[in-house]
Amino acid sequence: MSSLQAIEQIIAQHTQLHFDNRAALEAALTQSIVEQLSQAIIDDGKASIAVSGGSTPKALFAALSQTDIDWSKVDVTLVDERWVETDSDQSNERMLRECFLINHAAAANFIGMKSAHDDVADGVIDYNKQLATQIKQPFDVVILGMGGDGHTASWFPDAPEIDCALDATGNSSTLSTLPPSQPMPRITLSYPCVAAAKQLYLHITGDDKLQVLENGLSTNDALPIHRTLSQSKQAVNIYWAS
């Protein structure tokens, strides 16, 4: 799966929302998740959410942590995290609590990724149990992000995990990745734990993103952004703007 035409088909599958200026998206984005997860509550009592990390959704969490909903019955947690400490500049915990667990947010239930343990694998075990326990599944709403060599989530093109991260009929919610281009482990949510939110959506800015997702890279070998594409059952949500 590397064709141009097979990439396209794979997009064409999901729902494509292009916006003139990222002012534009964020503003669209934000209201349709405080939609779903408005309407979890209302539902069930209580909603669940889990987000990526980098810098393209920091102000998309500044304008979501103004939003005068519930947020007391709202899980929040991460889709992967590195295995660093939640002080480091490098936690996407440290950039959630200064970004998006403020204001109105604040008041929001949050279970981070990164535990005390040394070893990554531990933190996995860990995490699985709060996972089951503590935040609503499946979740609500999952927002993926993409990184220029087309990863989403924390399923690398070179981690060596990346069949069993992208395994739709594994058994895992998490799991630990070592890609030998990244400087540290990471913590990941699995695809099926992914694929099951009720709503998936794909945040990406920039005219170099937009052409990795429909044009790929001048590799033979299929990129986890389609590769995630192409198993989910359900239409992803494409966010995008320049």
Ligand code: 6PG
Contents of the next structure:
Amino acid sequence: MSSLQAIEQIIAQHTQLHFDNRAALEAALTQSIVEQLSQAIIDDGKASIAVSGGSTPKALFAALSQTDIDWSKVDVTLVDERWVETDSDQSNERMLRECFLINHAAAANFIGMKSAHDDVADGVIDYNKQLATQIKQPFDVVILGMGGDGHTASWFPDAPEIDCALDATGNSSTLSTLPPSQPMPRITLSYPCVAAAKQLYLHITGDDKLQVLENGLSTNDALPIHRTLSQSKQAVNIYWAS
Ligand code: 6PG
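Moving from the form predicted on its own, what structure would you give for the form predicted together with the ligand?
So here's everything in the complex, that chain up top.
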């Protein structure tokens, strides 16, 4: 199979939307998410969303925070977290508190992944309990990002736990990863937990990330983003803007 055919075969399973600019992407993604959370509140009385950290989603979060849905009925959590104190500038929780859990969205039921334990393994046990009891499952919406190395969530190419994280038949919802490339341990949802979401998005921006995605899909079937998209039974909504 040629590399073009390889990309086409994987992309055909999903929905790929390219936008002229990031503002247009953020407006469209905000509207979809708001519709899906609102529908879940109508259907089930509550909704849940897991979001990624990093820098890409900040403007999306600002837009979401200003939407006038009943955020008190929405559980918000992270797809993954760096095992650092929540006041660290590396903390995804801190970023969410600054960019997302403000304005109307301040009323959301936020459950972070970082706890007071020294050991991330204890943090995983703690978070798994909260996920099982305090966060509506499966998620109504999950938003993934992607790094320049082709990782998504905290499923890094060099993480020793990568096969476990991406095992579609695995039964852990959350696990820790300790990729040698990263300065700190990570805590992350597993592939089965993410893939169970009713709506799954991949939100990426920049020509460099589109290149990573396309190269990864065509030439590297070991890359986490390739493994994620090729095994996902449900269509991932891939949102990209330059
Ligand atoms: C994290 C993430 C991670 C992120 C990508 C993209 O904590 O690092 O949740 O998976 O989505 O690394 O990050 P940027 O948006 O900063 O490029």
